[in-house]
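Only one chain comes next, encoded as structure tokens, the form predicted on its own.
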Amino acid sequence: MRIIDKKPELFEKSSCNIWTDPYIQQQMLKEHLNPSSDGASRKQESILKIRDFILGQIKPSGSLLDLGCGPGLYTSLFGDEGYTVTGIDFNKASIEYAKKQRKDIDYICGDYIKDFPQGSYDAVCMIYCDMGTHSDNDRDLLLKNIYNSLNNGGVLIFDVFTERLMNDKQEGQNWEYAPTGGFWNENEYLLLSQTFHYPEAKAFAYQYNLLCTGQNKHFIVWDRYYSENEIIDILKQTGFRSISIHHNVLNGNNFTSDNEMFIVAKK
């Protein structure tokens, strides 16, 4: 049956993706829209809050870049507030949806780590805890080119896990049989879930292997946490002056976990 159990090597890419599967992308945005769910977006409720807090960090007009945009629940926002907004996520479907939404900003459907986009900014932002889904030469590659494409002065916000997801994440295994089909796929599945804990790279590594009719898909997914001191160091060693944690700017949440922290750093 093909199916892969053994433990992921660190940061291993599987060979499916479930932010580009044709399928999965689309349940993907139905979760990005449902306003009342933190299944892929956060609820608007707390969109609302980081919006705010990140307003409350940049200055009042300019030029922003949010990585991994999916349908444009933030840049709309940014864009309502005067900001010339470029977004940025490899979901087709989401960024299809967004362009709908709106003309007057600049959605590109890409990967921001393989094709970063031209261009310079006064403010970054990279929101749902997306710096920890990289590897760690990934995410020093990805940061490099954020610092070089914000202006002086320019502002990056971002959000991680701390180190007390491992408090709310365990390893072991799972399944789940879907007979009329779900999130997943739109037939009867199959879906065998794992969840491997790497302590000393601070990372979770989440596989499943999709066991369908005639196909089977594997999906790894990662989360990495940090500590204040390591990401003010890796963020000092890319050249920001001014860095910042922020914790409590949201009030509990049903995302994977709500032990994060948001962060900003100035060049």
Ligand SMILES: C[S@@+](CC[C@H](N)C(=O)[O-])C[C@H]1O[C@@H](n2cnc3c(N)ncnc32)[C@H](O)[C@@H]1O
The other form holds:
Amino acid sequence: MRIIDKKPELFEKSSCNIWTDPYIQQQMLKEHLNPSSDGASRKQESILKIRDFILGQIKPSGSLLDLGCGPGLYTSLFGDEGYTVTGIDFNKASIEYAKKQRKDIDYICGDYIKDFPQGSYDAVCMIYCDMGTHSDNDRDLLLKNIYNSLNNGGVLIFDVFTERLMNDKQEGQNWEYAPTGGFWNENEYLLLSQTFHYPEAKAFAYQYNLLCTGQNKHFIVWDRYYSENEIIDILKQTGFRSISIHHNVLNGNNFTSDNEMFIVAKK
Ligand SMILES: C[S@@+](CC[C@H](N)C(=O)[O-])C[C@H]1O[C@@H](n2cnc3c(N)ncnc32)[C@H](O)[C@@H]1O
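For comparison with the form predicted on its own, produce the structure of the form predicted in complex with the ligand.
Full complex below, order starting with the chain above.
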């Protein structure tokens, strides 16, 4: 039985991914579509507040790119407002669902780090702390691509965890036995979970060993958190000229608590 229980190297990538695993991606889609859950997308009431916040930051018309669009909960709202919208996500189940809902939105099933959808956008958004799931190198590559794809005066809007994340998370380990299957697999499984903190890199790693009959899977999920000054410096180094930080766009939720800040960066 191969169980990987050592602390991962900083930003190490695992062989399996929670968003692209054939079974888990379907469970993620169900979570996205539950309007009262903060699981994969925020709950509907929060989504509407974020839509209003974003609309207040961008031009009243134009082209918008949503990175990690999931099943299109935000893209469809921006489509309704008359924007020309592109959404990209590598969860195939989510993109297939999104494509069935709207023919007027351009959906791409792909990896925005490896294969960024180059274009000329008035706005780029990336919602639900997805920026923090990437290594610093991938983040810098992504920010460069976003910057180059924005029209002059265009804006990037995203959210990241603040340093308050440290108050909610602690190192430890846990296990879950699901005799008749559950979120991680359709059949019986044992899930071993570990949380590791990398304070010098401002990151947490969540490592999962999923033990099923006949196969084991290994997942690592990263959460990078930021101070205001750090994220501002990173965006300035990318070239953004005006950056504003927004707290209290939302009240707390049961997934991310009130540990996130929204950032608006103008080219
Ligand atoms: C936390 S969910 C948020 C979804 C959506 N932004 C929302 O708030 O409803 C993160 C999404 O980003 C997608 N994602 C993560 N990394 C990605 C990558 N490298 N390329 C494309 N999609 C990615 C996942 O598949 C997932 O749908």
